[in-house]
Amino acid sequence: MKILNPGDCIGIIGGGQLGRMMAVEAYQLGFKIAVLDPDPQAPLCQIADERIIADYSDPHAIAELGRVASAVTYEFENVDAGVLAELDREGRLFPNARLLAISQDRIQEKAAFRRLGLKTAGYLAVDPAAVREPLNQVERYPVIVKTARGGYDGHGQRRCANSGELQSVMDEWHDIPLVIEQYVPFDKEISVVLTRDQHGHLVDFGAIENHHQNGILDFSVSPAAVPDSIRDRAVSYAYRLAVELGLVGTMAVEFFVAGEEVLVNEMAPRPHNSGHLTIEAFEFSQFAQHIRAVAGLPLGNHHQLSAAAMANLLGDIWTDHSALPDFSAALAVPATHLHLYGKRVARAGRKMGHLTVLAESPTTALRRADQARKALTAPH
């Protein structure tokens, strides 16, 4: 048990928007923040009390973070779990290093899902030493080929419609472990974002419906338009993972819904893009719950205040238009909340911010979120 007091420091590995939103909640509770990130202008670096400018997996930088922080968390999975082992042994790393290691390797992750009795899409794990053998084991197409490590927002994965395309991708990625996954013709993609505290208490935000574009989350809507039985099963699966893997903190678990089947796709042991709408739509957000868990505090009520939709704002909005986005026009849409992350350079596909819109129903919230985002670039 690690209980922090006001004035204590929380270390965050990664200086992006997730870390920044964690820090906002930590500051409200009187904690200080130290960040480790190679970019001194990263969103969290702009507001943190202490900055350690170094590579995420630099053991000396991790040791320094451990010296200044009472507890340490992280905002993304691509951190060498091995360099966090000492913090983990000391009971100061949340979530734990084992969960981190599983989540950052798709082969380990899918094996863990299966071991815990959760259903996934059919898949083959490909060892680079035997890279040609799996071709004979693929019974039907299309398939999705994914790198076992390092993929995010559509990176590190390719869809293959036939054996020729599969062979081409495997030749290109011949020297790295891969997963060949059966394509699932799903009806919906949903996520369950939940938090578990140091006493083992759990809260969740129900099922959130997600819509992707080019592998990047486009819209999230809460509550998801799925039957109660589907929602309850997804939540129970997420709880099983949280308990069995010893989660402390916030985690997101993503699912495919195909008819009556609920297939687990992947997990992220930290706050998640699909949970951004919880800032306005719930009494306590995913970030507030995460900081409470890390600090050894009781979790807040998980009461939903309103239906909501979140729209990501990518760098394309800046780079594809000659004028700056018209934020006034977007904010004129009723119950629209704007979050900009403070990133200095806009690039296509880069997450620069998001809009959350509250409404009396998920359908209305989604329609208004689309309206607000379109207003950013409408002629004026």
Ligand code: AMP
Contents of the next structure:
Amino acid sequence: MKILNPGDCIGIIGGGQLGRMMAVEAYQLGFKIAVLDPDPQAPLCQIADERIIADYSDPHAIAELGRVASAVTYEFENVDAGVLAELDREGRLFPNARLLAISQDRIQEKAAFRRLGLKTAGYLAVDPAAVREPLNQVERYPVIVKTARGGYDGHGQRRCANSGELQSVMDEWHDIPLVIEQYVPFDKEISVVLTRDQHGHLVDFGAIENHHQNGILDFSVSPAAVPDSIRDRAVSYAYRLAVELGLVGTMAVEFFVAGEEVLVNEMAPRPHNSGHLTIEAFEFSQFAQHIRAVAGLPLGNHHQLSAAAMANLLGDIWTDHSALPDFSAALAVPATHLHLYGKRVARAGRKMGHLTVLAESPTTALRRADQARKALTAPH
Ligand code: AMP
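Starting from the form predicted alone above, please write out the structure of the form predicted together with the named molecule.
Then the entire complex follows, led off by the chain already shown.
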């Protein structure tokens, strides 16, 4: 284990908002940041000490990042785990390459969940070579078809109500591995964000409740309104994954809660959109804990300061209205924190920023977050 000193450089693969929020914490501890991203205008590229402008999986660029940085992390999963093998062997890649490879592929990921005794929705893994067979094996509809690799924010998945719809999706995606998943009529979606340090100590942020719109996270609320027994089971599942897969850094695990059942949906070996509210709601945020873990430092405590709700700000807020969002109207809502990621171009569905609102209860926080976001576009 190597403990980083102030002035040492942390390399981040991916220059998006997650990397930028990691960097803010790293700077507070006196570290330098090098970023690898193809877009020189990406949110983290705007503030990093060193920029390597190249494709995420370019082996020369990764080698360069390894030269300038003492430790390397990543802010999204779709990096070729193979090109990170050397950094991983040297013990300078956090989280490790095996965990990254598993979480990149829904088939491997679900197999790992089951192997470790976690419950998932019923599913079939579909090999492109065996396209026809799975149709006969689906006993109940609806199902959700997901591409095994590369999906995000609702991309790469389709809901099918009957065998005809399933057939046409499978015809369209005939040449790629897929997962056909039973649709879960869940009561709630929750996530557990947790951090493990290089000595194996763990901290978590409890259960966070998530509301999606069109497959994209819309609101997150902490703490989630679930019984303690459900929260404890989700947290213990997340701990099992973190320990068994050798996590170092911050990870998120997403669950469906259906009655008494807690089904694991997917994991992300990095800070997560549902954990953004930890910046204000916890003494140490998911980003602060992540940087501590990567730097070989002890974790901060897991003390929650306040209930909170987070509302994502998608590009639609910019593109659907002729005027700029009215940020001062949103900030007039009590205890509202605004985060903008510095993206130059707003597009529908693109995450441009978020609002976090603290309040005495999660329901009040959610109501105010909704109010603050609506204020951005209210006519005045
Ligand atoms: P995912 O990319 O797997 O996180 O899916 C994105 C969102 O789609 C989830 O957060 C759910 O809201 C919904 N979803 C995905 N899989 C299922 C499922 N098996 N049953 C019901 N809803 C699902």
